[in-house]
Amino acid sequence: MASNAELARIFGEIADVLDLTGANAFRVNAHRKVARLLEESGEDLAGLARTDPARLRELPGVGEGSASKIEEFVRTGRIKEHDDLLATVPAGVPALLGIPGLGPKRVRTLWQEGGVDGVGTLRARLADGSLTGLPGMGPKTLKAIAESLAFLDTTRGRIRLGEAMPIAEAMIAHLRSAGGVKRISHAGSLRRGKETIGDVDIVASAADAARLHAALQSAPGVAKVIASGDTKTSVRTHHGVQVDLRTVDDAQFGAALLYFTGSKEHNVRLRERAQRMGMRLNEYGLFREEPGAEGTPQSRGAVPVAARTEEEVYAVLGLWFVPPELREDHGELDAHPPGDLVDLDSIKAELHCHTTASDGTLEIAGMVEEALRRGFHTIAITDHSRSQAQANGLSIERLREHAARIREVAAHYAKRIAVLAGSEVDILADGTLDYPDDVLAGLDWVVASPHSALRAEPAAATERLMAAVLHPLVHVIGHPTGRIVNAREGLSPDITALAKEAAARKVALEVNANSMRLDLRDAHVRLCVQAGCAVSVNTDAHGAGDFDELRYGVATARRGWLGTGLCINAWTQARLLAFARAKR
């Protein structure tokens, strides 16, 4: 059966393969709005082109042409065109869109005038030298291609925390359905909420453990059965990933999920001090010691002081609960606990997102009435500068023509959020803003945002981000760094002077939440915590799905020990108002 991931998928493809064909920019970009309508979609679109195709085709960005091949795909499984567009081009060809530096145009060059058919085959054609002297790839680009590659290999095996999670949720309501789970949980890197996973780890107590394996092997996604036994099944995905069962007895089950949790370095730290104080802890519990006694105390029997929660394990070990994003030996063992630690219940603002007016796939009052339903106070609307092209960036006339509008929602909606006018304006490579000031005073918000000049030398970025920093009109800059998680490194500005100016100035550093980004990531958070300097934690919405995304920058700014007085984004309506007013 068709689903919507499925079909962003395809949408996406054909979007590729016309971009790198040459074709007209409207029907790229129609078909990559399509795909992102689809990722974000909560609804079925392949059950409503069966149930109701008339209301399909009432969607945002869904015309005739896009619902007439999501109904194509419902009765054939296949899209002719999809199919059609493919056969024009070598089947690794579109991969190599997904190497930073390399866009349509670069990639069509590479593979029409240098024979260049996948990522193997770059490969070599860099090593022997043959790209050299194709238009547009002269020594420096070249080097950029190959210092690409050599980032993606640093990376390998790992996939993001966005990537991640769905897996694991549907693995772990795929065993629930099972019956008989008493507790079950993720662990490992995903439940410290790192940024790139490896292993996807679940531990369960069930009445019938071998139900759970089994369930497991049988799951939907499950490509291989890599091993099993009574206590731990592996398993590889479709999507490569491996994901590991262990289940325990029940009172035991605190415990494991502390051990497999980690870090290693953390539980380091715990066994050293269990053992100062005369005790043994592992997977199976906390143990007093006995003196002379052979083997490990669960072999012997041994009845564990603290098993059962994680709580009662640091309880016992006289230390307060570690939540899990701050098990990383970065004297947690030794701090006062942080009462005010940012939470998702704590977010009550949406300060950077974007509508149908630049590259959104909701109106503003579409955007405003998701914020309300999750319970926000605040909305900031924040739609591209006139720099982003590719974005449907706003000129200075549509931009006031945008805010006007923009204040029309908010004064409908004023008894119920506070909606702001504003831009995510580029912060140019010389470090000046994409709009001049008398534009950017007319705004209630602005976010000031590096997307080009991605790869100067630290002093370069950290004079660009500087000056915005120091900007009068700006609020918050947006994804210091541009980096994309597994992707692309980005900047490597001085994180600790653009803090302690920050905080100077009274603006706040991002974090963005969307997983394909974390940036700040959770120890440049660290250092605005030491800098005293606000963070906002938002999720660069381009629609209602990207409101989800909202937990990993929760998560990544809990790593960096972010506190509610800090995070911007916690605020009461009347703090972040007047933050917001004191730069007009």
The other form holds:
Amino acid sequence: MASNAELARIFGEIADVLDLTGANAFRVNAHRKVARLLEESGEDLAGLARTDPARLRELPGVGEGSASKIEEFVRTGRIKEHDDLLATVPAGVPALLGIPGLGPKRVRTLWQEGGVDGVGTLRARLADGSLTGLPGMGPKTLKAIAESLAFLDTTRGRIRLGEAMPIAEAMIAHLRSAGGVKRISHAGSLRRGKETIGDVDIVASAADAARLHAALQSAPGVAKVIASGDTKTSVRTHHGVQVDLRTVDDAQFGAALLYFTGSKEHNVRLRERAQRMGMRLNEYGLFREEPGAEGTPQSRGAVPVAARTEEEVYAVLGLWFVPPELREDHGELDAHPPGDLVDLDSIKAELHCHTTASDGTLEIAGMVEEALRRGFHTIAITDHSRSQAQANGLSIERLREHAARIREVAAHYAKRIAVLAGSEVDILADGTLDYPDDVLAGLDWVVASPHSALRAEPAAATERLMAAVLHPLVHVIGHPTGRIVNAREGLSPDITALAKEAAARKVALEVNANSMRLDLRDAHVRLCVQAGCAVSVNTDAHGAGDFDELRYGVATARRGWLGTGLCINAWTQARLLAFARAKR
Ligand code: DGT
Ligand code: CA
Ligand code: CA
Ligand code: ZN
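Switching from the form predicted alone: structure of the form predicted together with 2'-deoxyguanosine-5'-triphosphate (DGT)?
To see the whole picture, the full complex is given below, headed by that same chain.
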């Protein structure tokens, strides 16, 4: 089965290899555009190739060439140009593009002039110094590459939440389609919403468990069966992701889900508590200890006190229902339940997004329509500022025209949604902003974000971001650390100091919901909450599909115990607009 994701990967690889072999930029970009469309489209484009090839060709960026490649893939399961291109470079070379700091030009130099054919030789040659003196490879560049490699080592084997979730959902849908499923859920770190996932855990109960295990082994995208048994199957997908399925008796589904959701540390606390109460908790249920019955297998014979649902188990233990995102042994058992914990439904505003004016794919009205579809009451349009040349950042003059257009659109939609004319203004390396104050004062909404100089020392980073917090015209500090999950460490400012000042100045720190960013991260959100600092959860959308990433930002915010009171996106429109105006 051809999926959009699989096709996107192939078009992305075609673009990469074209880029590496010095093909013209137009051809490279054409393939990248199609890859992006495939990633973002909610429509099954391989299906479209079968049912309506004419419409496939009308999609933005899909010409005859790309359309016939998609058709070729649907017909034959491969694209000849893709295979031919891959044959022109050593197998390990395209992967070098995934190393932060290495673009096509540098990779080409490393490969053709430095004899580097993959990450292994790159590592060896960095170590033996033999890359010194290659064109464009000064000591600073080589040091940066070595640092990127060292950082990648720390992430080995874990994939981003935003990659794992769609894989898990597709797998669960496939298992459901096998029939007879009573209950099924993802579990583990994925259900807890962690930013990276070691493996995907699925717990299910079914009329015929064997059928489910068979279905997992033959699921689309499965490359290898690692282990198979009556109650547990593990497979590895083509993406290299391990998926574990456990099937349990439906009467014990809740206890199993609780156990396999973890975290291990949270479960230890639960078991200790159970013990103190004269009970025993395991993956089969919560059992009352019978005097003298020590050592009997708790799974058999004994009648569980609670096992059917997680809710029952927590209730019998005298606890509130701890949401999965909080199950990290960070004090959640003793906490007063924050009843107003943010959730997807509580988010009613998108306060950081882009349009075609900079590097987005939709016009202003398109973004507003999308926000309306999501049930939002407010959207701030915040395109890039002038320093972001590669993202088509706006000159002062273009910004003024853009703001005027946003206000026309705002007037048109005034009865249905508030549309704010804003900017995502760069926080430059010295802490100053990329537009003068009089320009910013003319906008309704200002997100200030660091995009460059992301290797600064912690003290310098704090000072730089603090300058933006102290700036009287700034509403939100966007993706404050600039990290990219699994790829770039970013800044390490003193979040507590920033949050304290931000709380005093009524500035919000962002949780950028894009699963590549999740910045601030969960632990930082917790520090904000402790400092009483407002937090803004935004998708930073560059197109309609990006709004779907909101759930990852919400999961991160929940992991940081963010309540709706401190989340400006969850406020009423009146309260949010008053917050916006207070800075003008
Ligand atoms: P990951 O996959 O590394 O992102 O993290 P988890 O939390 O998903 O860990 P994983 O997949 O090893 O196991 C899933 C859950 O199952 C884990 O959170 C708790 C439970 N679990 C697994 N193995 C053990 C174990 O040996 N002892 C205990 N107490 N719990 C376990
Ligand atoms: Ca796991
Ligand atoms: Ca696992
Ligand atoms: Zn940004």
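Residue numbers count along the first chain shown, from 1. Worth saying up front: this structure is predicted, and the values here are computed from it rather than measured.
Asker: Per best superposition fit, same rigid part for residue 107 and residue 163 between these two forms?
Answerer: When each C-alpha is assigned to the better-fitting superposition, residue 107 and residue 163 land in different parts.
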